[in-house]
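Form predicted on its own, single chain, as structure tokens, below.
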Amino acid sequence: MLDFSFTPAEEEFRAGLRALALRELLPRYREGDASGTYPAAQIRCVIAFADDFWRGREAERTLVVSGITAEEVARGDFSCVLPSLGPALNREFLDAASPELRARWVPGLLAGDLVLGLCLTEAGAGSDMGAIQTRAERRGDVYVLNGEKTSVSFLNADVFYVFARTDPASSDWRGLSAFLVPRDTPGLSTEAYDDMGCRAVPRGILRLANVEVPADAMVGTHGEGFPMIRRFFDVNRAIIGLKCVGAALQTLDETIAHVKERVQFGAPLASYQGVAFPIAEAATVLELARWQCYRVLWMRARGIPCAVEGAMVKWWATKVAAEVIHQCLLLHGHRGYTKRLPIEQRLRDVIGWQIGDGAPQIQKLIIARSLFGKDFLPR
């Protein structure tokens, strides 16, 4: 028999985290966007709540709990989600790191005291990781890195997770390796973008000019960087879907309250089918997207392959979340278009994640290849 319910502990955690998000995070959300200030204190607040809640029952803090965290934190402050996700997701992300690397970096990352920046994308290598040109050359006990990474989220990172080509003879995804590179390493420089959304989390370019790191800074096995990170994509795509759905669900709740109170032509807006029916449709598609995201996390926790399902939720959940937020903005009238409400900001934030971790076209290609065979090349 299928069971689409959280455990009692998960439900208690969800309720408590939502209350915290609306009380502590939501009032600061627009301020962070306006000032471009990283929400470090708010992230530590979420982490402290979660650590305290799960203390003594760490085995219950599963990937599903990371999903709950993404959904509920996004209701308060979209920018706080990724650093707040907890041990389960960090195990996935840095699972292949050596015990020494984990001891150095993971405690600070889990506490919110340190920030990690993922460096995959390049000007000529987005979803096609095989086109990565950044090089890591072995010279005795060190690797020397040269190249330029673009679209680095968390450009304020204390340590960068850099993917580079360690096999000069390779020309595709084979021969890529990953390194943890501290921010203060000589030869690193950054350039920030001026993004339309997620402005509290700096994003931009990381340049590496003769950057030396010890050989033991490598994460995982030499030349196996792509298979290692690809395994993380499935989970991350479900997390992205849930944080976008969370932002949309909060916007929907605010819109329901608005149309029940707003009176036009002698009746509340909610009494008109033209208002009520789009809200009913929005609630339906968000509920479907939400549970499909949790299904991906459930599958991964049980060792069931979920690359296709991850691709499905990545393009679809972000799409319907953006559409719902847009519809809610319209239902708020001219005020929804202003910065007096957080709706326009949520729309800008969510749209960015339709691109991040693979645009819709890439996700549909993954799905199509599962249907037609791996050699399928649509034109």
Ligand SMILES: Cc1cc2nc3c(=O)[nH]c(=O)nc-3n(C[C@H](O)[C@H](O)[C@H](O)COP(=O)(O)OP(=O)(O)OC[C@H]3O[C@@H](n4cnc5c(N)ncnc54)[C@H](O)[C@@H]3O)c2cc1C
Second form
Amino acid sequence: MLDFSFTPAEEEFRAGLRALALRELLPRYREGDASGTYPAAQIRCVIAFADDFWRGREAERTLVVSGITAEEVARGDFSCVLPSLGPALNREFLDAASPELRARWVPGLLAGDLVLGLCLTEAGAGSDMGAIQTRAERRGDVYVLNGEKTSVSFLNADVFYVFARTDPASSDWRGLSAFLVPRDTPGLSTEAYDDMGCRAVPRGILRLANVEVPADAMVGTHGEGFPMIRRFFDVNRAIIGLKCVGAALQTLDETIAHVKERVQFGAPLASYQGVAFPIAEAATVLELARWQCYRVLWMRARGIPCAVEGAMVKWWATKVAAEVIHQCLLLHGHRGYTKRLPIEQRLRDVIGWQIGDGAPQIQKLIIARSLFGKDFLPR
Ligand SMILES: Cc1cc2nc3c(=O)[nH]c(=O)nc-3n(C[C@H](O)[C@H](O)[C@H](O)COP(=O)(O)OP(=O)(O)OC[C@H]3O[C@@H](n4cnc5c(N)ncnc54)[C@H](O)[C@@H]3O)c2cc1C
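Would you mind giving the form predicted in complex with this ligand, to go alongside the form predicted on its own above?
Following is the full complex, with the preceding chain placed first.
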């Protein structure tokens, strides 16, 4: 009934991608953080490798392959993960877009030539996405958008995926619609944050002042934007879990090498149980977390609802990843605290994704509702 193995092609892809991540991405990881430079060349390098690998066998390039990509790319450079995830995840993301919109945007996004920013969060609508205030008013053949999005990753985007209220009478998640808005549309302006982590990917504010888009820039059905993106979140939460686990697994590998090498009190650190046991515990929780993430992808691929399982891995896999990286940092002593090693950067990067795409309490609300029934908890 169960099969916990990757296919031979997936295994080969994983091995090749890991080698590439460690050879091409890891040496430049620090540079992106220090300079805030978007890693466009590195992302294209990952995409080229994956496209070459899967050419002629596209049907095998499933969501599990997106998961492997998240895990392995994060070993090299956390910032390169999201744009490198390939067609299976993009299908989930822009599935509801019209053929014309897909033809205009998807090839460039898949090639890494274009960047997309997802725009939901607002000053008054963070965890409570149903409180979105940005308006999209229909005027003839166009919609006119007004509002402010306060947390857009990929603020360098060529196109923004903006969620706005198209039904002015609605006040919750009903009545929201989504639009693809090109960056050069008059009325758009941006302001970047100085973030703690993920610094190679700019995040910040997107302002929309009388931004006009054609009516056919709408993605999906009028008023149905929220259920559409929620479906994407279910699976994206497993991808986020895998990228955090990948960063932690790489840190764990580096830490194992370090404690075997480093001698104190006349013996390698690895010979002390106080060092070996936290590493054994870290290996255990990461192994459990990564398989739970892959299980979510497996469920989605079979059409099995996975919102609760997605919520579980989102809060838990990201938490254990951050904890493992923190523990590994301590096991490196003062060197772990410097920017000469990538550990502190990984910790900063992973913490961001404990929040991004839904903070832990929101995931626990989803799980609790499934356990108690929604009448016991507020929306
Ligand atoms: C690295 C990063 C990338 C991001 N990228 C994007 C992006 O690309 N696009 C986008 O739109 N947004 C993005 N976000 C925003 C992110 O989705 C929101 O920050 C998140 O949904 C939480 O909203 P908030 O920050 O307003 O916090 P709040 O909603 O104010 O929550 C603050 C705290 O209160 C808790 N809380 C809230 N409500 C409840 C409740 N009912 N019960 C118990 N606890 C509760 C939360 O869990 C959280 O810990 C990103 C954030 C980060 C950090």
